[in-house]
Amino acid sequence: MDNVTISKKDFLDFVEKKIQEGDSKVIGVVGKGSSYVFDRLESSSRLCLDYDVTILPPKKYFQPPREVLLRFITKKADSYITENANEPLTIIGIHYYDLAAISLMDRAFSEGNRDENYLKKRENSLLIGMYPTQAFKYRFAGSVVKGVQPYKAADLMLADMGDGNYTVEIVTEKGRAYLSSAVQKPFTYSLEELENAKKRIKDDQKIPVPIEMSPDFLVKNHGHPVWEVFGEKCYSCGSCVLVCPTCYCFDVLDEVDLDLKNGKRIRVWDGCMLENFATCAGGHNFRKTKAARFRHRIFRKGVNLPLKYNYYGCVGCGRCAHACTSSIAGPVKVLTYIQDNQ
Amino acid sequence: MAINTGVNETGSSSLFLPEVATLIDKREMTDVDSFFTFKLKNRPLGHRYGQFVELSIPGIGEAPFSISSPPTDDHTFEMVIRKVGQVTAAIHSLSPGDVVGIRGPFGTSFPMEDLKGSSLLFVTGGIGLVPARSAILYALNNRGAYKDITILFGCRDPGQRLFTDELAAWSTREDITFMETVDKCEDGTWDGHVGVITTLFPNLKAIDPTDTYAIIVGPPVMYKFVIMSLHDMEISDKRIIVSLERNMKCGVGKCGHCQINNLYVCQDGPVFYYDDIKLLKEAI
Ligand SMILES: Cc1cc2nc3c(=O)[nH]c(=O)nc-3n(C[C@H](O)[C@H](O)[C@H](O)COP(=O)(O)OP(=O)(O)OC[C@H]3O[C@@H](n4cnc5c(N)ncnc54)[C@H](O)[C@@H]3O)c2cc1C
Ligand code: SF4
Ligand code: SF4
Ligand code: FES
């Protein structure tokens, strides 16, 4: 991996360039109220990369809330066609967290069978993460994203040298080709600089249990109580699957048009949260209660993911524990629990 | 925007896109169920014994259904659907030459081939004999593949029973076992036993349980207690195999809806041995 450096203002210039250049929608990370979001950028001027944490992750981009998968008129089956709507994505700023996220994705959605909708859309993107700049209270991705997993999908990585210049991390040579019109200075800072500059922002928060351990200790507690004791303070309102970036469960439906001659069959989000997510024809509902669904959302990431996948199934941004009115979905403090009363 | 679509023969393009089949015949079974007969334009469905198809009706949905037919030249395949909602009032409707989209098969079958030379215990509940049925078929097909054949069926109350000719049949057969149970019977029409599925078993003759195979299909609720009397009977976990139903909305391992631990049910099964599941917590 090659390291080249960017001043900042030559960065936003070659951000602008790209836009104006239209070769692929430029995404990046913007400002909405005091918060942050993932939008088109039609001026590099309103990107900004000195942030703490987007209200949702990336993975819209590539699952959308709502997909449209088939159409075909109504009551004919032999009229499906499939639909994959993509266009080329450059996206600027994803933290690190949330690319070991998308990484998690690429592979469930490539691995046994391959989801071109899905796929097609990442093949389709560029990706340019970064490391954060700013703290975020709930954040703990330092403790469960070990390793290589951020670039796996990431193209170029940035991080800020705190002295107005990013040393980019080139990752991958479609990222370098991208990067080429760039007016780039070579990398001067020693490693422990660049390491350090990675490492600026220490999570305030850190996983109770080494991650290594996680599956064996929550298998040893699948019968704790803690599942009901905040099992009980659930509204199940999905709020903790919705922004969650390694959440990517989902319903699939028929719509018909207006006309009521065309329709298309889509997909939208889902949660294990919600209360029929498992529920059967007939009325059988195979996690009924409050605590069996709280229970099972945190073994899919802590069990379940791990063992089939080799991932861990969170990744630490701490949207979960922010969005949670009832202040219990965050894995912290779920695992604190667990460990306090034993 | 950029829209990339097509219609793929192979249905490699998108995993969400069906096939056509076409509805060769349909008979009335019970009030609520249904016995279809489909046909591939294209190609024989190439399923195994207990596999699932997700069927499709245009600006209505999809659902899974069994396939009740055990394999054949013809292209054709069975299934008996229960009127309980949306996509099966639809396919209800239909009539025959009417044309329905197919995804699949999915999933695992009833391992018929390494159960040969063993005896067979079949458990079945309601509609749980509609999936079982094409293990049935071919055992008894293959007759002298098998030692003893044992099938045993329930249901709710005597309308609720399933496949009459072919039970009438089987109960007929001096070389196989059936018996047959309904939970309840108010109208004085049924002179057969009476009580829940578990009933049966002490009138079973000696089963070896060394030598047998016990292959369990029904609703949720009934796993548990014939498990427990399959221990009674010293049948060991290896030796039970149950097919298992969940919500499904992908069928091929993405959609999340089907997960027990990290099994899918609709790729890891639904067909599995319970020696494999019985520590999943969640999976019975
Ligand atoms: C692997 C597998 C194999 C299957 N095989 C078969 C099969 O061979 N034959 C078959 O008929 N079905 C089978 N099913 C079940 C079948 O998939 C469902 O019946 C179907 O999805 C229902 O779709 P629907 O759109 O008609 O119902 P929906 O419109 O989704 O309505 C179903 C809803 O209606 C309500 N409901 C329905 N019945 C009752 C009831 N008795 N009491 C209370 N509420 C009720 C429930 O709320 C339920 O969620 C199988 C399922 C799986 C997973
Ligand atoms: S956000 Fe909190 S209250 Fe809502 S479903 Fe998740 S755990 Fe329950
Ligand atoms: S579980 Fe919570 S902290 Fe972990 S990745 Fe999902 S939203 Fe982030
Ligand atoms: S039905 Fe979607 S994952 Fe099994």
Contents of the next structure:
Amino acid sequence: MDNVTISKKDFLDFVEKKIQEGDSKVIGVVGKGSSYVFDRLESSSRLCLDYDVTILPPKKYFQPPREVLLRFITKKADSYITENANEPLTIIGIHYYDLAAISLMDRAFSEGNRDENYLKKRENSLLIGMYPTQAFKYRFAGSVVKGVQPYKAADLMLADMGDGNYTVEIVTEKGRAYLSSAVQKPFTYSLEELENAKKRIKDDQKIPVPIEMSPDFLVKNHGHPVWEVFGEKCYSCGSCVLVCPTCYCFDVLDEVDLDLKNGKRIRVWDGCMLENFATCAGGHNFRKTKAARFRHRIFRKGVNLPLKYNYYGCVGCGRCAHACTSSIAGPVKVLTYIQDNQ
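Next block, the form predicted on its own, ref. the form predicted together with the partner chain:
Chain alone follows, minus partners and molecules.
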């Protein structure tokens, strides 16, 4: 992997140039009140790479909250026309844990029956990652994201060197081509200085159980009282799963227009913490209690996804803990409670 240096001013000028060229829609992190969101950039002056966390992860560009899959004429089974709205997309400033989440989603949507709606959007995207420069009190990504997983999704990675420069790690040839017109300087830092810049911001939290041991730890505590104790406090609002970068469950619905002649099939976000998520034909709900749903969410991230993909279903962003009105959703809090109450 090659490294180059770009001053912050030259990087913003480069982003502005890309916006004006219009070859792809440019998305970046921007301020929204006291928070941050990913949004379309009309000017590089709005780009803010010095942020703690965004309200929603960038997965919304690959799995939109509401997406039309096909349109049809009622009573004509062969009338359907599929849709897959996508356009070239560049997303700037994705923290490494959100890139790890995207690599998990890439795996999930490409195995078995490939999800072309998701995969076409990913093929048309270029992702520029960023190591955090601001602390976030709920983040524990450093104790769950290991190895090269973020680099499986990134094309370029930025590290703020603290002296007015970014080091840019060129991860893919696609990223190299994109960056070719930027004003670049030779990489003159040591690798130790680069690693220190990546780890400059320490996490405020750490999971109490080594991530490699969490599947066995959770299985052994399948019957622990924690599920009832925390489930009792849950409002089943679904905030924790809707802000999660690795939750990709969805529902598919048919909507018929008021003329009763035309309709569309849509895909919308769904979540296992919602009361009727597990309701099936006949009205049976096989995760009827809040405790059962709460346990399922934690087990899916800490047991099921690691067994299926060898990726942990939690990347430690801390959004769930921040969004939860009952202050029970954070995996660190759950695992700590179990450990303290053996």
